[in-house]
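Given as structure tokens, the chain that follows is alone and in the form predicted on its own.
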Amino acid sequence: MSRVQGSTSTPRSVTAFAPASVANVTAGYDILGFAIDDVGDRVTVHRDGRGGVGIRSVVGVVPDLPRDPSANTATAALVAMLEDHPLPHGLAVELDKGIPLGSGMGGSAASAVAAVVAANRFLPEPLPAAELFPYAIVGESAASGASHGDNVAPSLLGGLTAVVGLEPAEAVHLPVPKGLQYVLVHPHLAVETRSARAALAPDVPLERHVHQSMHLAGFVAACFLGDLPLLRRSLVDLVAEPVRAGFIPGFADAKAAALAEGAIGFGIAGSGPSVFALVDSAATSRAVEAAVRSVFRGHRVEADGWVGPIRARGAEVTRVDDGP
């Protein structure tokens, strides 16, 4: 039997999905994030009468992916979980890869949160959301090298997020000014998040510190405020996208095209290649996707693209199967 709600005895198997997300933000490194609609990661989670975390399969677009528990996201987070909330029974892993690697569009998070969400289900009292956050953070250091949530928060929790803090971790929702939309544009290049982070200056000078901290608390004023201008002002980035650029063919350009056509803001999804803008219209949306699209297709780079408004759900179950 197939169930998203119903009985409170333990399931055979969950099944939970999780958006793709954008992190940065260009505002706000390692702290803000929107998630976006149509492409994402999907876990299943197998009750296992062997004990422990495994993985049964991966598949999707990825399905490279280690199969050791601590080595990949979704078990990571899994492992992390079990060691405060134990089952009398192991988990098995099905994990269906929606979100290219190396893309930038927080594939790592993606598969940590579906499988943490995925998981809950089997606990005798499942946890609110909020309380997964840092155990799907586990799982998204375990590809990145580092504990950051500006990926997972949206995933998780839907919307516009900002990460508050990490001992304990815990993520706010942002308001989105109403009209906001993205264009996200993923072109066909992979760039590892550990080499993008690692290129990063150890050190930021502390009158760059306060300009980016002005710039972010201008784009925090302007969610609140309703302020696209101030939003425009905001949307700058002077500690990763000075440094990360050079890794994206064509990327000046292509911040050149959306601008011109209208976009609020333009940068580089998380750790990239991928790229968003931020505009407020949908016409505006279709227009500035065509014109990134385009200059990538100048520098010989295939793109595919995505637009819409944030999306506000997060990570959600989708199948529940009982059975003995």
Given for the second form:
2 protein chains.
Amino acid sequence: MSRVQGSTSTPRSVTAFAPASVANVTAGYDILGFAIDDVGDRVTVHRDGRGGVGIRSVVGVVPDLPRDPSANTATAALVAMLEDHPLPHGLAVELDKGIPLGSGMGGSAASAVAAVVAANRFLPEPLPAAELFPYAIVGESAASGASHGDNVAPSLLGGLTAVVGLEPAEAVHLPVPKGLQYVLVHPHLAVETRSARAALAPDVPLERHVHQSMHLAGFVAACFLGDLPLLRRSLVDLVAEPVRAGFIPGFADAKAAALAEGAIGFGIAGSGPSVFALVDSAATSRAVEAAVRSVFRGHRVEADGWVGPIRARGAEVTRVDDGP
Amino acid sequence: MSRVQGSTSTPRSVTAFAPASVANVTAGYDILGFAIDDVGDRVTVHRDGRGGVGIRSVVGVVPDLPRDPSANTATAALVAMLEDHPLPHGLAVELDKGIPLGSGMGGSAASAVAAVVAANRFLPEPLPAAELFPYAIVGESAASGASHGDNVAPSLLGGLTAVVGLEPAEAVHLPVPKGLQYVLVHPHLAVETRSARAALAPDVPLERHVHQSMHLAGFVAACFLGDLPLLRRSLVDLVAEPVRAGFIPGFADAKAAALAEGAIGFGIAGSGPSVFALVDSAATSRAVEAAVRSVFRGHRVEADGWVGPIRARGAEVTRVDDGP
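Rather than the form predicted on its own that you just supplied, could I have the structure of the form predicted together with a further copy of the same chain?
All chains and molecules follow, beginning with the one already shown.
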């Protein structure tokens, strides 16, 4: 297909939604993540005769984001994508943030994912989702300063995912054990991803590496086996949580409260300050959410909460404007 | 059941066989292992009126082993087992070693496993295999100086296993992808487990920890998915192989030769000097074995080789003498 044909058939604008996600799931630092319902970012990409990639507007819960195309995760992802898949026109981005900045809910990833999913419709031959994965990772690294795909994968692909490679970037879906539900609680504290990453020790003692890896292997096997008791024993984080819990007032109490209410496991979402629990029923999810929010209130911190089954659907195009 | 009843119904001697195994399977350092056919250790445990645990004889390919019950892996395992499950009589061990010492083929583990599997028949109520796992690990640590279960698990349980916990010790079977075969080549060089462990750096850089963990997650997922291409990409060892390959003359050439012959992956078995490959057909297994042995011959090192499907059966009792 020639460029001219491609350009005449391209839409005027495309809107895509990418869900929030929980990453760094305990032993799966930079590896395991899952998508959540109800919250996400929405990106509208407009065909722009001026060429290049730019930001037209940012609205929603985070109005203040970098406007430099190389520093904003949505546009940085598009710049990387267009290097491999050039278009005969520019792209202008409208960003509607539903995910609070610095919440640990994968907002940087969701903006990048929604942007590439929307922009994909402008390609003469749209790519399968797995091929969009590396571009969204490049985008996210504009915010975090590091390449990791554990938010991008679930936001893009939905479900519960494991990143199994970065060169090339590759993720697989893990089966979600029957009945598994999440609780996500966002205390209103800001933790910057860069600072949270910098707080980690540069090295992991070999013995701890082995133990964390056992828990990761146990987590992956438990998902395929549908073995909730093994999942419970595997939801352990020996690498990030011991350091990062210190950034979250009340973390230890919140964890104890969640486990006392029957949570299968509890941990820090992404680099925090959001925390998550995995539970085996909707009733438990509500009890855990209430208990965790109550702990944060006791620390004079307001918190939002979400509960539900892990979102199976990934990012999706929600509107296409085919006008001239 | 009273002790007297237990003692009158116990056998005079029990013989058990435990297979050799390949551990430290690439990204699964101290975690992943599989059992092999044709080679193993055989332990006969005799009821002994003198009490305690002792060694009666050692025969086979390794006649020179510690006779102190706390230093020999077979008897050390039995001492630990009898602490929790006391017997009204002693146990005397005949050890028939089929696995060369310091070969990387899990000989220390196999002796411990065969001992506990044989001794289990003396208990009034024999334990399920999973409950023997911790005792065999204690036994093996008498040889290596460290607790790890990646040889014990496949030798005891058979198949392809992942250790998912040490406190308490726990392992799971991973499904063996259809058609998967192993090649195991033992070059006649001695590498002592303690030295090979000591050569490893005490810390793993965080980024390497994450990459190794991605490959481990990929390996486990690939087994459940039966995804040989993913298995191939996941058979990477960033932690032990870069250091330990230096103990094995010709390792890099052997690896290159194996991969050139179509191996899915190649690595060091245990702490070496044996090396293994995973392949997807019997024909490839023979070609890889020949190529690897030829490389070692080029380094003036004789080598034995084994090929076959991963052994599904674990350790087993082969003879019971019920005489008085």
